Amino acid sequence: MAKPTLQAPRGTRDFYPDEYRLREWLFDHFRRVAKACCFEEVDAPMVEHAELFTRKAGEEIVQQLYHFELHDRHLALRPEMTPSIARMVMARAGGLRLPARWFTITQNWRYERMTRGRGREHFQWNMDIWGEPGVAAEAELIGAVFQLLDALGVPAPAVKIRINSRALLEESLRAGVLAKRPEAFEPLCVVIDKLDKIGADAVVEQLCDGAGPIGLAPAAARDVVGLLEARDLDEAAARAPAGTPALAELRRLFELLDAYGVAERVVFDASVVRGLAYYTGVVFEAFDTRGALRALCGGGRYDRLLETLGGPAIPAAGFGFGDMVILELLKDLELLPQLARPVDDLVYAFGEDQRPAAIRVASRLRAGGRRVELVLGTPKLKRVLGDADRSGAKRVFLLGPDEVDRGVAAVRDLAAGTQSEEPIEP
């Protein structure tokens, strides 16, 4: 018989006590900034139909499921939130005041070639709004990802946000070198998000492939990697059409974010598409300036996504913030917390004849609101008073034979270094 695989699988985390409280720690962060915010926290099923995630196909996504049949029904685990969260909305369209503001800390699964901060299972933070159709809604989504770096105590020159409109490149080929396909848009996009990650030259080549869904000639896929090469919106505005509308909600975007204080942490740059098909408008992405790691968060528009669902029109923006790269990040500037474990008090019985005594105090504490470590078995006071001061207790209390014939507890103040006398019982 096959000697049982015992670890867990390649791509996956285990959480110990101590990678446990960070994670957790940061998740508060993410949940401090949304409700900031005034946005409010949902959740969806792990797992969902695969056609949710499968319905644009030739995304780089859909060859990354983790999916599976059972009972006659095509399932897949998430390997992103939002198609589940369009789903939650389309669900009760009729009824939701908008524009409506969600949060979601989710697990999220996708069988990818592994990088540093990538892993094939993660944590993902997102904010959605829902029924806001201008820019105020991208302008409020950055600000708040600059809240959380800033909460996080990330230096400004660390991280920046590179902005740049779907609807800006779409108008653009269209009027151009896609005037007469413009069902390829969507895959030339999947082709040019891999620019950082391939190169000109490797972008280039599959534009040109004939079997491929684009097909461009390779003076035409040259045209397309020289619209990319933009980094401002004067040089973004002589590439594209007279009076485009999407190049104006940028400029109002910039004028924004100006008013949140962080005009001077985005940048334009033509080259952010994001791979996601859904996606019809503003897009951006977080990145470290220092080139040492891939995109912290990645979000944008997508006014149609309910729609290519069956849904009716309602206009959202929303952004996916992944814990494994800020994780990298702070770890890179020395920025990570020492998580001590969360104990006030330690309740130590000297012998079996005093735990009942023991048992007492520890619950009268713990109903008290103290977190409260009833100290199991009998080691030895020096061990004892040295795992209190690990974990940074602030009280030890001590039950003797002596102590509890007179109906007391000897409490030792760690921090003062003082000790005095309470009663067992209240």
Contents of the next structure:
Protein chains: 2
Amino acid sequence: MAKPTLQAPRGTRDFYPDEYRLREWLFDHFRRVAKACCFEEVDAPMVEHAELFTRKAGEEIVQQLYHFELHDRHLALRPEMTPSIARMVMARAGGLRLPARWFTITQNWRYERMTRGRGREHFQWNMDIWGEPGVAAEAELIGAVFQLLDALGVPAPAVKIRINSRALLEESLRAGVLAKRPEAFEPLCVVIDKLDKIGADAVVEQLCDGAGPIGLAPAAARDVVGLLEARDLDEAAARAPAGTPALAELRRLFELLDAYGVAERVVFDASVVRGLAYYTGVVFEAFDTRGALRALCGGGRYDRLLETLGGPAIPAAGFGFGDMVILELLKDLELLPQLARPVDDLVYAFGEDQRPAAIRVASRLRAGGRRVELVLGTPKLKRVLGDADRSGAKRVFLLGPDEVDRGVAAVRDLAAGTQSEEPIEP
Amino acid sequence: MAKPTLQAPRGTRDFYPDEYRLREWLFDHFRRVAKACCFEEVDAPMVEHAELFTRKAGEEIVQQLYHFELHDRHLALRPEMTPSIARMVMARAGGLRLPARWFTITQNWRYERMTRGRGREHFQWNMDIWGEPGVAAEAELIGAVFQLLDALGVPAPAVKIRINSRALLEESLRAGVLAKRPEAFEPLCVVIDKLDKIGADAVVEQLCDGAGPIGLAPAAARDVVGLLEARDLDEAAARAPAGTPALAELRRLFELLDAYGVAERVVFDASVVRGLAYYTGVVFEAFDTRGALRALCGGGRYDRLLETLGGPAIPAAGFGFGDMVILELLKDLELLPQLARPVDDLVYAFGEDQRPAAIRVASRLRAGGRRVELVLGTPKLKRVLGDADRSGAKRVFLLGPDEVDRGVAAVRDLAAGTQSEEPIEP
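Cool, the form predicted alone is there; where's the form predicted in complex with a further copy of the same chain?
Once more the chain from above appears, this time first in line as the rest of the complex follows.
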């Protein structure tokens, strides 16, 4: 047993070849979907100035920051990708052609208690659209999530997306309990996001906490929770101020999602607000309909984030889709693929005298685009053939003294079970 | 101008779409070569316990560690990948099928002064072979570096690889000036590695420093520098103890490299020791023959690293190939590709009423494997056609009120300059 300090830090993962192949398979799906939608991949450093992430809305994500002082700078490992993307957009705001469609696949860090489907690092696929104010952006993003699920083979009933609008909630509250305290809206959303986890009573209690940033009267807090119970757009309309634009937007979004062919896979849910403080409009999350797992992805519109950072107002919407929960779901649904080590040909020298000839054969095959394992050392042929079999290799090239003298390699075709000869140098 | 804390930390890079495409192009080449050689990709967390990296041999890499205390743990961003790989091998030492051929493409961090081709983070392609004691491993690794250079289009005379053996130097020194102080060998290599940078006099001075870990007499230090002047294997043989196995290994390595077809591209150079303390045998580095850039890659044998960490003795060899110097070289040689934003088709709705139809067309094309930009908003058609032209798109699908009424899209073929119609739903 290695010393604890010679193991990976708790909550982090090593990716051995088997796990890496699975990760690569998943990321390839992320990339293929994003590229099918003509999103462009970008990246930013995993270490940023901590200030980019420290907001004052009491989100868990900020409390869980990996941050540290180094050479008089306050740095942090990114807990999520959106602030870095916002920083990049801000730096080129004048010259960037909008709308910009960007995607990232990055590792993010949060120091938190570990549960199923969550460690202290995870990879997240993000897709963001900058510069499009209308819900066509949200529709395109939600459409992409379903494209991914379809490509992974997830049956349609297994995952649905809940949709709400923070703007709708905000309009209702500004017409009511938050009329005089609009600044309480962001922290209020952070509390409401915990509804599923902590229950309505605890939410009411936190909304009423006089020492906190919200401090509602109990009746007002219960009114807020009441707003979250609307389960379709008509119910929501009945509770919202008349003629609210947020409601019209939601109706339009559902119309567009019908054109994407996913109307049966989305539901309105007034209790969805998502835990990030910066969302301003439509919010959504994909969930396992069995209720066994955390959200598979979360996203929404964040039209004011750039201004918060001191940049111009550029409307934006996006989502983050983690690698861990989807892998749990695919495992539960028995949809994980078996991925073998990919080998086309093995090249085997019977002795070290034949190694140069084996190298010539391997080099020639590789130059021709084959994936070639040059067997190192001189293990028993039986072991080599066993390895070849397990990896699904097609051919084994054998170089013994007799073959090399004649300038050939013996070629065993593993599928056909036949053997022939090929010149070492063509 | 954004606040400094809202810019990327100094020495780090943002990858906007253009830069990301170039990075992806380079990484694809790394991956293709590694896979052609049947190496398997792995990964480990970028944050490790600092102890994994803190060695006592005075290497720059350790002095430049990004490290910090967090929740009572001493953590560090990896400065290089090999220790993490060693940790992973150690954790499965009993069950791992050897030889194991692993590769990684990871971001590594060093807090250092920035120069051309070096920031505070860089990406590095590593290939490592675990469990092969013979120079067939080094030959396979060096062969892979040349495969990459060929695939990138680098002309053969532009880059060569210098090869030496620390074992050869160690055998000479143990028979001589280090006979009684073998532990001084690793720090001595760290000093010698600076020869090119600081010159022979400064090296002699550091070797003689009585306060340091080496403390040679001036004559002995000059003898050491003399050993580094051998420029071919015969010269090296004349200075080495008779019958040294390290020399036979080097001769065998050059023989194998001839079989790889790269004999003209490798040179023996007794002054190459590489700056990492843990190398034990063959060491090598690829260099720009113009002498304008730092080493493109460095590698070698490190048979004792696993024991140093408390694991079993497993022989190993590998190299690290950074992303920054090769990009500088490709730029200098005008070999960087022009990579356009990849778009197959654009789909354009003349008004928001036609958006659902546009979505149907885009969804159908994407499901068929096309990369489709769904134009958001309703920009002027002229602008859309200009974008299509710049991205090299093949077709533009146009949906106006008339087309949608008739259930069709107008399809403009940009290469042929023709226009036809296709049903919205096939």
